[in-house]
Structure formats: structure tokens, C-alpha cells
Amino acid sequence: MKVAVAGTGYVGLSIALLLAQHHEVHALDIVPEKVRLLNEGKSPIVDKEITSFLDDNTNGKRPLNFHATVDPAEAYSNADFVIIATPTDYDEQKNYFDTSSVESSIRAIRSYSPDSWIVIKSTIPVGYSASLRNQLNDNHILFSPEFLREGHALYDNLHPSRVVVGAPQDDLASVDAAHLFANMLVEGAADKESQRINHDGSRGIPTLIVGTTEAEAIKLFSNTYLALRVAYFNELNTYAESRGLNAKQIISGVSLDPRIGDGYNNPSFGYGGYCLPKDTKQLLANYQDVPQNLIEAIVAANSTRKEFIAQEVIKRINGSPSPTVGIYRLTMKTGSDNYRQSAIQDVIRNLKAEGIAVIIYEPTSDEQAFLGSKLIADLAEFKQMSDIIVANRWSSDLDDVRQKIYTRDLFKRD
């Protein structure tokens, strides 16, 4: 198969490399520097497995049929499948994902490849694919949600929890194409062998071919449940901190119940990143005219948590003359270079609204300032200048200034 992938972020690049093990893949991006790096075998994003795949391809250890390009004609012409993995940020004014990048990609694809199967991997509102098919009179559009962690995107594609592809169930050609695409994803996975045993006793990677609207709902409801878990344990931590209780002991005891488990239970400053903030808000918007209380509460709880964190930091510096708060990393997770929608940003805004001086240590940024606060490139200088250091996640880099640290990272993991 010839496969084109529009977008080389976490989603697009991880899918491209997964499929390039068995198919001819052309990854399209509008940034020439990213394309140059990829064709030189260098990853433009922080992801251990992506870096390893590109290194192995360069060294001949793992040959990949992969090429990056800025030329849409080269990527799209005669492609069997075109995967759209462009960003769809949530528009706060419209209460809707900004899907313009998806629509512009489809226009470009159809100008070079009128009959290829288009698979949307970008996160979109519930009902969007069906609306698009009708609006464009294009019955070659599918939707396949991704379930990837930041910094572990290729790993999660190699070891997927499930593969979901959405196609109209009354369109046999679309259903067949959905099965073919699902098989291509499974083909590239590292644990596709039948010895994988799932919780229900079945073997292999669970694969679901469902309606496009149901596939879109699976994505949003999955991420909203994860956001609920984060918000729940954060509110448990807020209670424990407010009452002088040992939150780690409480969480450990609660999580030993197998019905609850210990996933997504490590307190933080709030959920953030590429998916959870926008997906929860989009799902809430999709609930218009549908009764609900819980979805709205999840969104509100995240804002409350960040306000609480800022106030706790302020309590700890009260009485200090002209205190400086140091923010250790803007990134959400260890081993990541992404800080889009990171929870710490709202904590910074809340602190600055109270007139608190803030400096930031973020080694992945080339900027001089962020949110009006100075970025300090030298870690030793940052530690010396900070009266208190606020860290969403612990690092051994902070061991020597442990007495300055404010964090809610109880288990020292993401």
C-alpha cells in the first residue's frame, strides 16, 4: 500500500513509522526543517521509540519505507490511504474544535487523489465525520481514534490497548476499508501475536469496527474518563492537604481495590496536555440539550485544582519579603517536550495575578520569556534565584534543594 500521512506530530509520526514497516509511507509537513530532520533520521519530537526507529532505519537495523516531504503532490498522488493527523485545537468562543486543518487537508488530498481512503486521526466532535461525508458527498472518509500518551506515542501504537475504526455500517465498501486499515495497524504492532490474552479471555489485539459517530464518542468519553480519574485523585489530595492528612496513604489504600486500581492516581496540578483539556470541553459542548452534571463538574474541578495549588504556594511564601517563585518545567510529563495546555500555566497566571514574581526553568525552550516571566536556562542559577520551587513532577535534579520544593507528586511518576 502507498500511505500518506498529513502532519508529523506525535500522532502522525508514530502512525507513519508504524506503517512504514510494511508499507510505502510519505509523511507530509509544512515545516521544511522538520522534514529535513526526519529524512536525516532525526526525530523533531521527544519520543524514545520514535528516535530508536529512526536510528535503526538509518543504521539498517530496521529498514523502513519512509520518506518525509513538503510536497503534497508527492505525498497524496496515487495513495491508497491518506491519514489526517493535523491539530484540532478547541475554540473557547465557538465551543467547538477548530477543524479547519482537517478540511483544508481533505481539499488538498482530493486535488491529487480523488479516490483514496481518507482516515481522520485528528480529534473531532461527535458526528463530524458523518456531517463531512454528507457535506462533501465523499463516501471515502473514515475515522480512527488514537489512544496515545505524550512521549510514548509510538510505543502505544506498537502495543495498542485496542484498534478502533469508524465507518458507516450500511456502506460495505467503507466497512471493508475500515477492516483493511485496522489490519494494517495490527500488522505493525509488536504484540499482534495470538498469545496476547485480554482481560475477557480473548486473544490478540481487540479490534472494533463501529460507526464513525460511535468511534468519535469512544475517543471523547475515554479521555473524559481519564480526566475524571485525574480530577478525582487531585480532589482527594486537596482534601488531605487541607485537613493535614497523609494523602499517599489514603490513595494507596483506595487503589488496592482491584475495581479501582492504581492508574491515573498520582496527584498533580491538574490535567493538561494535547488531549484531556480540549476533549473534555468538546464532550461537554456535545451535551447541549442532553441532561448532565458530571461532565461539567470534571471541567470545573480542573480549574478549581489549579486555583488551590496557587493559593497553597502563596501560603508558603507569606511573610517573605519580595519572594520569587521558581517554576520547574512547563512540560506535563517526564521525558516530554510538550507544554501545550499544561496545568502549570494556569498556576503561573494565578500567581502573577496576586503580584508574585515568577521565573521559569524550561530547558526545551529557546525563548527568553513565557507568560511575561523570565526563562532561566541555567539550572543552578534558577535554584539560587528561587525562594520556592514549584514542580508538577519530581526530578532527581531537585534533590539538593528539596527544602525549597512544593509538589504534589506523591509517587514520583507520571
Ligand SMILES: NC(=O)c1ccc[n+]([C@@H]2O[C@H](COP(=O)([O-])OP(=O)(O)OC[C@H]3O[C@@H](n4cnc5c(N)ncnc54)[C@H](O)[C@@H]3O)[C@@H](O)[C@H]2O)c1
Given for the second form:
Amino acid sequence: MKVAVAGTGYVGLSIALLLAQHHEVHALDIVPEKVRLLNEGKSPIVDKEITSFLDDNTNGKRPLNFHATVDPAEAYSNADFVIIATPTDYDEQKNYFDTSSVESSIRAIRSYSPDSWIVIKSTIPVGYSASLRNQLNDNHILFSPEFLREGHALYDNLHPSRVVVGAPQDDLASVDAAHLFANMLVEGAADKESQRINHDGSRGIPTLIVGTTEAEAIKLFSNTYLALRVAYFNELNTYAESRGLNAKQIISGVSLDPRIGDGYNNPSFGYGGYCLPKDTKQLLANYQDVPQNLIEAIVAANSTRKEFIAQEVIKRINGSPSPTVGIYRLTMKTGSDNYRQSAIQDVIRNLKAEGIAVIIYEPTSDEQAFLGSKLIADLAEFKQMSDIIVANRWSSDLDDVRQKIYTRDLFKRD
Ligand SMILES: NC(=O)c1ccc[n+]([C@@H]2O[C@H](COP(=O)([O-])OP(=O)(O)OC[C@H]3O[C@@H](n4cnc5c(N)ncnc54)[C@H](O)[C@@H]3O)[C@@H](O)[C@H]2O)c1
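For comparison with the form predicted alone, provide the form predicted in complex with this ligand.
Okay, now the whole complex, with that chain kicking things off.
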């Protein structure tokens, strides 16, 4: 198969490399620097598996049929499948997702390749693919939700929790194309045993072929559940901290119930990252005219948590003359270089709104300042300058300044 992938970010690049094990893949991006790096066998993002796939391709250990390009004609012409993995952002003004990069990709794809199957991997509003198919009178548009985590993008595609592809259920050709695409994703997965797809989906990698609108809802409801869980354990932690209780003991006891489980329960400053903030807001927007209380509470809980964290930091420095708060890392997670929409950013804004001086240590950034606060490149100098060090996630780098740390990372994981 000839496969084109629009967008070489976390989603596009991991799928492109997965599929390039068995298919001819052309990855298109509008940023020439990313394309140049990829064609030199270097990853533009921090991801262990992506880096090792590219290295193995360069040294011949794992030959991949992969080429990056900025030329839409090269990528899209005669492609059997075109995967769209371009950014979609929540637009606060319009109260809706900005899907313009998906629409401009579809226009470009159709000018070179009128019949290829388009699979949208970008996150989109519920009902978007169906309205696009109607509007463009184009039946070859499918949607497949992506469940990867940043920092583990290719790993999660090699070991997928499930493969979901949405196709209009009354169109046999679309359903067949959805099965074919699902098989291609499973074929590229690492676990050979799991490559078997059973018709009832009971063994191997669970594979669901559903309606496109249901597939879109699966993505937004999954992420909103994850946000709910983060917000729940964070509010538990807010309660414990306010009442002087040991949150770790409470969470351990709560999580021993197998219906609750002992994962994804480590408190933080708030849910963040590229997806959860925008996907929860999008789902809330999709609830227009549908009764709900919980979805808007999840969104509101996250802001309340970040305000609480800022107030807790302020309490701890009260009394010090002109204190400096040091922010250890802007990233959400250990092992990631990405800090889009990270929770710490709102904590910084809240601190600065109270007139508190803030400095930042973020070794993946070359910038001099962020949100108007100075970035300190030298860790020892940063530690020395900070009266309190605020860390969303613990690191052994902080062992020697333990007494200065404010974190809610109780279990030192996630
Ligand atoms: N990052 C995640 O964890 C994750 C997980 C699941 C779903 N998603 C969704 O997948 C989509 C992409 O996310 P991402 O994290 O990979 O984004 P990203 O910002 O890392 O990458 C997007 C890439 O698309 C390129 N691009 C923009 N417009 C383009 C165009 N017209 N043609 C070709 N390339 C173009 C950009 O230069 C960039 O390299 C979003 O809708 C996101 O919500 C992301």
C-alpha cells in the first residue's frame, strides 16, 4: 500500500513509522526542518522508540519504507490511504475545535488523489466526519481515534490498548476499508501473538469497527474520563491537605478496591498536556442542549486545583521578605520534552498575579524567559536562587534540596 501521513508530530510520526515496516510511507509536514531531520534519520521529538526505529533504519537493522517530504504531490498522488494527523485546537472564542488544518489537508489531498481513503487521526468534535462527508459529498472519509501518550507515542502504537476505526455503517466499501486499515495497524504492532484478529474481537488486540460519530465520541469520552480521574484524586488530595490528613494513606486504601484500581491516581497540580484540557472542553461544547453536571465540573475542578496549589505555595513562603519561587520543569511528565498546556503554567500565572517572583528550570528549552519569568539554565544556581522549589513531578535531581520542595507527587510515578 502507498500510505501518506499529513503531520509528523507525536501522532503522525508514530503511525508513519509503524506502517513503514510493511508499507510505502510518505510523511508530509509543512515545517522543512522536521522533514530534513527525519530524512537524516533523526527524530524531531523526544521518544525512545521513535529514535530507535530511525536509528535501526539508518544502520540497516530494521529497514523501513519511510520518506519525509514537504511536497503534497509526492505524498498524496496515488496514495491508497492518507492519514491526517495535523493539530486541532480548542478555540475559546468560538467554543469549538479549530479543525482548519484538517480541512486544508483534505482540500490538498483531493487535488492530488480524488479516491484515496482518508483516515482522520486528529481529534475532532463528535459528528465532524459525518458532516464533512455530507458537505463534500465524499464517502471516503474515516476516523480512527488515537490513544497514545506523549513520550511513549510509538510504544503505544506498538502495544495498542485497542484499535478503533469509524466508518459509516451503511456503506460496505467504507466498512471494508476500515477493516483493512485496522489490520494494517495491528500488522505493525510489536506483539506477534496479538496480530490475530478474531471476528468477535475476543482475542488479540481488541479491534472495533464502529460508526464515525461513535468513534469520535469514544475519543472524547475516554479523555474526559481520564481527566475526571485526575481531577478526583487531586480533589481528594486538596481535601487531605486542607484537613491535615495523609493523602497517600487515603489513596492507597481507596485504590485497593479492584473496581477503583491502583493506577492513574497520583496527585498532581492539575491535568494538562495537549489533549485533556482541549478534549474535555470540546466534549462540554458537544453537550449543548443535553443535560449534564459532571462534564462542566471536571473542567472547573482543574482551575480550582491550580488556584489551590498556588495558594499552598504562597502559604509556605509567607513571612519571607521578597521570596523567589523556583519552578522545576515546565513539562507535565517525567521523560517528556513537551509542555503544551502543562498545569504548572496556570500555577505560574496565579503566583505572578499575586506579585510573587518566579524563576524556572527547564533544561529542554533554549529560551531566556517563559511567561515573563527568567529561565535559569544551571540547576545548581536555580536551587540556590529559589526559596521554595515547586515540582509537579519529583526527580532525584532534587534529593539534595528536599527541604525546599513543594510537590504533590506522592507516589513518584506517572
Ligand atoms: N499528542 C497526543 O498525545 C495526542 C494523542 C491523541 C490524539 N492527538 C491528536 O492528534 C492531532 C495531532 O497531535 P500531535 O500531538 O501529533 O500534534 P503535533 O503538533 O505534535 O504535530 C502536528 C504536525 O502537523 C504539522 N502540520 C500542521 N499543519 C499541517 C498541514 N496542513 N499539512 C501537513 N502537516 C501539517 C505540524 O507542523 C506538526 O509537525 C491533534 O488533533 C491531537 O489532538 C494527540
